[in-house]
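Only one chain is shown below, in structure tokens, and it's the form predicted alone.
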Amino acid sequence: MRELVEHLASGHKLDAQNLNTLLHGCVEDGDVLQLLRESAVRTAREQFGLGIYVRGLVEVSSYCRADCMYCGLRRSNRSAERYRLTADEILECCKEGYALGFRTFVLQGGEDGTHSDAWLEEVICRIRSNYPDVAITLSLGERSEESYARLRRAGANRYLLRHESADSELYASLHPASRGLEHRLACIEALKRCGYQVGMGMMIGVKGQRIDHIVKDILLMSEYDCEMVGIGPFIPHGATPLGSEPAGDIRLTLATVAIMRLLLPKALIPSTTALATLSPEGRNAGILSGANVVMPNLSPSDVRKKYAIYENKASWGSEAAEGLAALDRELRAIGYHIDFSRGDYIK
């Protein structure tokens, strides 16, 4: 195992056989696990230094025409809280986060159908010309090549759209509605052509999936060479068809975090909510385990419950935008610092 991890954190890439044994290894072996981790800190801490970047959260809308069976936004939930900020809202969130010091915004949402082309180019020209200084981030689904070219060219930098899973079964089990995984791996291709940072990513622990799938999914972002990594525990919800699924394990959620790490020195990976909701050392766990990026919450309080992917999400104290002092005072306590700069992925 000390061989595999090496070679790894050496710069080199494992072949599916050996991945496979280093995740069960991690799940097996505490120890194992620990060295992994270490390794991809030591790399994180090499490319970033002691600086975690933030990016100012902002949840656009909880409509969603998509079906996903473990997503609390499905079009299937008649009992979800729908909501949609205006233009002027999602604008006063950037003012609020732009004053605290936040030069990065991700406007995030489900997939709605009324967010058109022209609208959501009049919001980022708005952010553009308000703020020209900062990294805007779209994470909005599956687009047009033609629809992510006009956002690109109004001003949006970053897209992230996980790839939720690499095996074609698996991703249709859990997309039933869905063009399938061909149209989304199109769909990331094309925002590649577009001139975007590129952010993949899948959940850890979802009905069906085993290792030799997380296996697959580390293969493709390896291949894919994307500037952002997104990896996080399954968190049910009750309200979907996997509501009564065990969570993810948070230490193959880790071990997956620190193998991409080692594999994408350069990426920006954050440390997510799930992990923060799952329980409450999971931000700082993310972080020493090679992650280098948080997102709190600028969404208006009133709304944050209502962007419910899954249940319980952490929300307040030192995930919301509010608690940034109680942020900066968690990652000092891990020898840590809130770095307010835009962290561009520079190849």
Second form
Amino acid sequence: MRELVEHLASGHKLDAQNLNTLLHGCVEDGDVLQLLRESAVRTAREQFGLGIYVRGLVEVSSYCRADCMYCGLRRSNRSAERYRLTADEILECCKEGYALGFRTFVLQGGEDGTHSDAWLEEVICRIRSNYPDVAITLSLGERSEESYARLRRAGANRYLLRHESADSELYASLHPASRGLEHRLACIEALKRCGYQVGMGMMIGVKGQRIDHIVKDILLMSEYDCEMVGIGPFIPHGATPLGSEPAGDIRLTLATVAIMRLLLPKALIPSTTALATLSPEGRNAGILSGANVVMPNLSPSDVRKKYAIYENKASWGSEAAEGLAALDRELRAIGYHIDFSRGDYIK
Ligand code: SAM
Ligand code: SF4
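Right, and the form predicted together with S-adenosylmethionine of this protein, after the form predicted alone?
Complete assembly follows, chain above in first position.
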């Protein structure tokens, strides 16, 4: 196992079989996981030092036309409370965020049918003209290449669109038949052509996922050489078809984060809210596995509960923008601190 970790850490790739062995090793033996995480932390520190980038997350809409089996915002969830922020409300979040020191805003939401290109373009242009020095990240699901190109021209720089699974059968079991893996990957390729820094990723522990599926995910993200990697544990939401499934395994999540850090040393990898939700130590554990980004919530406080992707989602305290001082304290307790710079991907 030690050899596998050293091989990875010295810049070499591992094949599927060795990745499989390593992931199993991490689940079965805490020492192997610890070795892998320490190696990932060394690599992250070489790249980024002890600064952790912060991104202000604005959850722009909880309406969604998609019907992903795992997500509380899915169209079929009639009990979900829906809201959509106005352009002025989004700008207000950015104003507050800018004053707090954020230099990246992430506009994330369900696939809201009312979010026309023209409307989004206007919002992005307003943010861009008020704050020329910020990075604007979008996470608004599947759209046409023409739409991605327009939003890029309006001033968006980055786009998060997790591939969710590199295995077409597993992907199909998690999404309606009308939305296959091929289309998801075509969207990711379109985003790359449009010049976005692109984020891929998946949940760990979603129903039907085996370790060999995770291996495929790792190889796909490595092949696509994506600039950002979002990996978090699956957390059930009662009003979805996966509502009574168990949550994903934290150790396996941390092992996968660490492997991605070693495979893509320069990638921007958040310690996800899902990790922080599952365990009070989750955020720090992500950082101590090679993650280098945190995304505090900047959404207006009255809508945060309604953006319920899964249950009990963390959006307060140090997961909230207004809790930056607490976040910095918690980071300092493990030797890190907040880095307020824009934190672009550097080739
Ligand atoms: N609608 C956009 C999309 O799907 O890309 C952005 C918002 S979506 C809620 C962001 C991510 O949340 C998804 O890519 C998915 O991996 C994650 N997610 C959804 N349901 C989840 C759950 N039950 N547990 C953990 N993560 C979940
Ligand atoms: Fe909609 Fe995204 Fe949730 Fe799928 S994961 S239902 S696209 S918000």
